[in-house]
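Here we start with a single chain on its own, the form predicted alone, put down as structure tokens.
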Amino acid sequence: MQAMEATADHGKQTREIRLVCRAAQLVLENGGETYRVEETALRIAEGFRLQDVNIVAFPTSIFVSVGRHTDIRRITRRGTNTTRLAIVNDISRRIVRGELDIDGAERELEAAAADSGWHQATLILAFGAAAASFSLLFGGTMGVLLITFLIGMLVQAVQPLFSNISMGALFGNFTGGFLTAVLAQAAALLVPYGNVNAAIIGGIMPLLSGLLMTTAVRDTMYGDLISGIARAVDALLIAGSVALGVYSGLKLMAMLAGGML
């Protein structure tokens, strides 16, 4: 009987540790800072009355140690989804308050992970609207706004093509910058709509990684130096890929224009 009870307790603790790791993984995959990942995991562990808990999070991995049991998660997908962050945070607090058992928490976490988020059509419209709005900040006219809106929609429409390939974020941002430069220049040749530079700048602004750089700064300020440096490098690589895409597009259009002359 004692052996059965010990086995049951061990199985229950293993599920709880896996749940802690899963919650931490979701926070890290969806843009949470390192301190937030560790804080959420520790809160859930406290709610389950786990003892001797140690949690270390990096941008690409999570280590959770409870007594002699250690669980490691490799993070291969990163993005930003504040809705998922809010759901996981709510689940962790309900566990602490005793309002949610392990079965309910597992169901809600998996439901949050399976949620596909905003529909692609909504993202296309939002990207176009954001790009058009930025173009106005850089001296664009109504003609520039319309062109940038259309370019932004097209750039977002091609992004899912890179979501399941290696280095997809870099290739997607390079392609976005390239398309923005080419389409803005091509539209200017067909219809003189105004400030081409404003259209290009507005079109690439939603591609840039301002939030990622902000997270890098916050990680560094909280003392998570490795995570802060890694996120800053990630942000710079994304910005560099966008800039390289724009440069390639401008050079291509210059070559084509020279050939036509």
Given for the second form:
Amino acid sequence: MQAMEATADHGKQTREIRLVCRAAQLVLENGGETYRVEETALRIAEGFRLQDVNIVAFPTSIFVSVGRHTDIRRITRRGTNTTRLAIVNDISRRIVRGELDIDGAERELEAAAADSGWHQATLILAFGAAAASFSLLFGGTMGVLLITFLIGMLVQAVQPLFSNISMGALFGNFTGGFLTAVLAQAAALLVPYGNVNAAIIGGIMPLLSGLLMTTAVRDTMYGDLISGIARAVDALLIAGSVALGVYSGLKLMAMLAGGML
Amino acid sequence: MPDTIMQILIHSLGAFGGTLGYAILLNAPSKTILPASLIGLLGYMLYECMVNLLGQSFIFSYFLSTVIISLLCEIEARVMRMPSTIFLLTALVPLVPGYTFYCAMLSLVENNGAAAASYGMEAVQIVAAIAVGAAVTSVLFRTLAGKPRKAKSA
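Show the form predicted in complex with the partner chain, please, the one above being the form predicted alone.
In what comes next, the whole complex appears, and the chain from above leads the way.
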């Protein structure tokens, strides 16, 4: 009898640890800072009255241990989806207040993870609008605005091709930079619309998340040294792949233009 | 002078549109998109005014704009009961030097080490100013305005 109770208790605790780990994973995968990942996990653990909880989070992995039980998650995708951050935050607070039991929490977490958010058509428009707006910051005129909007829509339209391959983020950013450079120059050959540089820079701005770098420095300041360094490397890789894409595009256009002359 | 003001207004409009689009790309909760974009617009306008009208150094301008943006984001986060990261990630977008990092990387690809070093240096300075501004404000805000969370051993 006692053994059965112990097993039931053990099963419950395993589920709770798994939920803590899953919540931490969702925060980490969707752009939360490292301290926020650990804070969320600790809050949920507190809600479940778990004792002796230790949590370690890196941009590539999460370790949760409660007493002698441990759960580990490998993190492979790193993006930003702030709706999921808001939902996980809300779930963790409701668990602490006792308004949500483990069944409800599991259900809501999985629903949040499955909801991919805005439709691709909306994202295409948003990318175009963001690119066009950013071109204004670099001296864009009405013509540049229009061209950048069109280029931005195309860049976002090809991004799903890279979402499921390995090194997808690098290829996606490279292609984004390449397309922007080639199209901005080709359009300038057909219709002289104005400042080509403003169009190129505006087009790649939504790809170049300097935010990663800011998060990296903030992580470092909060004492999460390893996360900070890892995120900084991530940011440099992304900026590097965009730059390489733009450079290849510019070179290709220069070669083609040279051949025509 | 009117030209400068016109330019600041156009740039701020660009910052607003950019933040708005970026918020959707980050899949922000729909009710946070407009407030975050407005904070982004205000912050960028403050930055441009400080650099172009008041003649402040760009590092100090980045720092002060970030402090104001973070403060507004923390307040907005309390009002809407959402993590402040949501607002911060979108509102800071026009300020963060993604472009400068790109210039540094492009100079590296073009085998121009001096330019890469200079751009890289500038980007690091800006990032440091923004990150310090954001972190200091959020820590101070939590300490002064937040309910004191009991320190738990982690």
